[in-house]
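Starting off, we have a lone chain in the form predicted alone, written out as structure tokens.
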Amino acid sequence: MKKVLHISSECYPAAKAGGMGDVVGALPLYLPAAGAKSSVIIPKYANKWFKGKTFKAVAKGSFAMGPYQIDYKIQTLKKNTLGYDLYCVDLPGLFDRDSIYLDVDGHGYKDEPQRNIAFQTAVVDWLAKGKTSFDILNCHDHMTGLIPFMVKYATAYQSLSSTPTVLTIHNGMYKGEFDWKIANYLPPYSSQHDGILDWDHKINSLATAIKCAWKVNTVSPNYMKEIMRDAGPMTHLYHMEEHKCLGILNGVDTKLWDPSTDSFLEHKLQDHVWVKFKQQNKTALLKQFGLKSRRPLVGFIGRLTDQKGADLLAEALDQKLSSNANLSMIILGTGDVSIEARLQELAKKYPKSVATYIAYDEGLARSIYAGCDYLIMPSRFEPCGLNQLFAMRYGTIPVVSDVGGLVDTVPDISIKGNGIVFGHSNIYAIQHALERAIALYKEKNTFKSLRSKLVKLDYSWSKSAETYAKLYQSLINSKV
């Protein structure tokens, strides 16, 4: 069975703040009936979950970086009921805190270029001089886009060279770009590699990773359409690289998210009666927040930003509310303070439509997902997107713009999928959506029948995890 590590910012449930956790953490479950056996390194936070948790060390070292001498330790669970080996690099003073990017003021901290250089360097460092080797190095997004490079051109690391390296890019926005003065925080290389670096005039770890990695993919097939369509600057460079690019779509850890033993939940789903388990969810998420029965409950859950849509939801439901529109809606996330403040001023000035929460609570989100009728995401781009995933699991329909893997994923009812479909994420697309939304509530039998057709749908990990598979054996086969 071939061995793959996953190497990752992220890892639901050590540590997440986005989609790449919950991937992270649920792919290295479904691989071995694949046939790989997966592993997990991540940084050793000091957040909720890494607290009260014991340690045992398997590997230590040290290397340069600049001026410091950066020693790392690395280690797994004494007990580990994760399903998988998850190894964790600990870097004290770096990687020590309680929060995964961003600092006390809210942005991002401003040792970042040495935070992500040292993980990586750590990582590699231990690969080349340990016992353990792994098959595949599959590496997620930005922050470990630079390892492709090291294992490859890296003076002290050419013992790893022919381990083939996969990118997996959950989201391309984020280029992990740093100023060429910190070219000396990377592992010793010759300098006629500065050009593979080089994008813009900075070190673009995104791109330096789609030019190293033997095999890029995205987490939906139309997100990797649409970044070959506009990319913005690396258009270019994600033509160049077509060859080896593909889009794999995410799946749902079936086991986690499973209405009828999940945790967070006080009304579980029973005998699957979905439309008590729906009834009994929705009628405590109202009370909890005292807002209107009678009519569709509409969910948000997620970071509350302009890529999301949050800032278009708020003017939006302004304007529907405003006009007496008979629906009501949760709002559970955070994000962009002047965000933040718009929608807590809609839930003062709706106390009895609107309900804003500013917070991450997965108890909360779960709630959302079973109590709600539809789960709106008006982002305006979505390289996978699996709150529409979670929506459907739990009898939520998906109310949804056309892009990324939301287009995989949701076709509109109109062509007989299984949810409501609007393009061009703006305040009157919106709002038109909404309308569907509430005129489809309207019609119970047809409401009714499109959630019995969401619950049987098949969104698991295991056909996302054979494609994987086979993706890795490709990349052994063509080292023979």
Contents of the next structure:
Amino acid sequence: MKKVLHISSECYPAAKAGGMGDVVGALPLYLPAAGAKSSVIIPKYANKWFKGKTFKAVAKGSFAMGPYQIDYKIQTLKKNTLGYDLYCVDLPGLFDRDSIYLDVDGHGYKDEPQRNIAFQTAVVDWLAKGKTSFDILNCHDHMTGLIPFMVKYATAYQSLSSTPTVLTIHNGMYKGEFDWKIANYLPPYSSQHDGILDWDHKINSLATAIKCAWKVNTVSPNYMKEIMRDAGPMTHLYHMEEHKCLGILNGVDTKLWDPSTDSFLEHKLQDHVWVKFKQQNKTALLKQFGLKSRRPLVGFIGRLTDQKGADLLAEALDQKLSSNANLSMIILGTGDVSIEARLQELAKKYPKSVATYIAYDEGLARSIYAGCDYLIMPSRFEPCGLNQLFAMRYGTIPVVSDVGGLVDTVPDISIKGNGIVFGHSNIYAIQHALERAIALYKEKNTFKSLRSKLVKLDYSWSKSAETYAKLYQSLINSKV
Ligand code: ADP
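And the form predicted together with adenosine-5'-diphosphate (ADP), for comparison with the form predicted alone?
And the full complex, kicking off with our chain again.
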């Protein structure tokens, strides 16, 4: 069976900040059935998950990074119940922090370039020693985007140059751009290859990976189409590399996201009685947050950013509630301080209609998926979006903008689909979608039969895992 190493900065349950963590934690569980054994390697953080575990050493090494000598250790869990091998890279002083990306001030770590380069060099350095080998290296997002370059062009790592690399883009907006001043932090390579690292006079990790990886995939087919049309200053690059690009839809780990066994839920689904399951969870949520009942409950979970349309949602909601719209809303997320403040202000203004919870809280997220009637995603762009899939699995109707992976997974009910879809995310479109949701809620039978339809849909990983496995095999075949 071919062996794949997923290289990532996130992997649920060890470290998750968003959808990439879900994907890297789930895909390896589904790949063996499709003929590919997966392992995962991530940095060793100092969060609760890592603190509660014991590790054993697999390897150690050191390398120069600019003026610094970096020592690293590769470790694995002493007792592993994850279902795949998880390696972590111990880099003291760089990753032994609680948060994955954000400093205590809520901004990204200032030493992000050093952290990313150190992690990637340590992984490649370890692989080049050759004691543990893999047939494919699957890099995830810009944080691992320099690896396809390192294995091709770093003089010390040439032994890896025939190992195929795949770049999976979970979010093309983040590029990992560094000033050229720190180019000497990279493992030595011939300066004739500088141009490969460069995009718009910066070292651009994502652009480098798009140039060097053997294949590039986004996490939904429609998002790939969208970035081919417009990826800002990188559109031209995507066009040049179009021959090796494809989109593979994300899936749901149906064992982990199972309303009948979800350990986060106080009220689990029993004997497929969905009405009771939804009622119990909705009642608990309304009570917890002091919200009005006898009206639809709409949830929002995610980063409070422009990408997710959280700013638009706040305005749309304010206008709707000021004209007494009959709905309650619960918002869970963290992000831009101005959007957080605006949403908290709304909760104060309409305490019986809006609850805003500023936190990252896996348990509450599960309760929202389980207890809401609708989940709204007014995203301006959405590479795949997992929330709508989790929502449907927990009997919650998605209300989504028609972008990215949302288009691939949520057709509108007017065309016999499974959710409420609105064009271009703007305040009026969101308001209209909420009106449709309120109207649908009143049609009890239609509402219930839509819910019954949702929970039977199959968005599991099995099909997409097969597509990944075929992709890996095609690269292995192309070597011969
Ligand atoms: P992203 O662009 O942030 O990766 P996705 O839709 O791909 O968005 O994935 C989001 C994942 O992160 C889902 O598992 C969602 O439940 C989770 N999530 C996002 N924000 C929060 C939060 N504040 N608390 C708990 N889970 C969250």
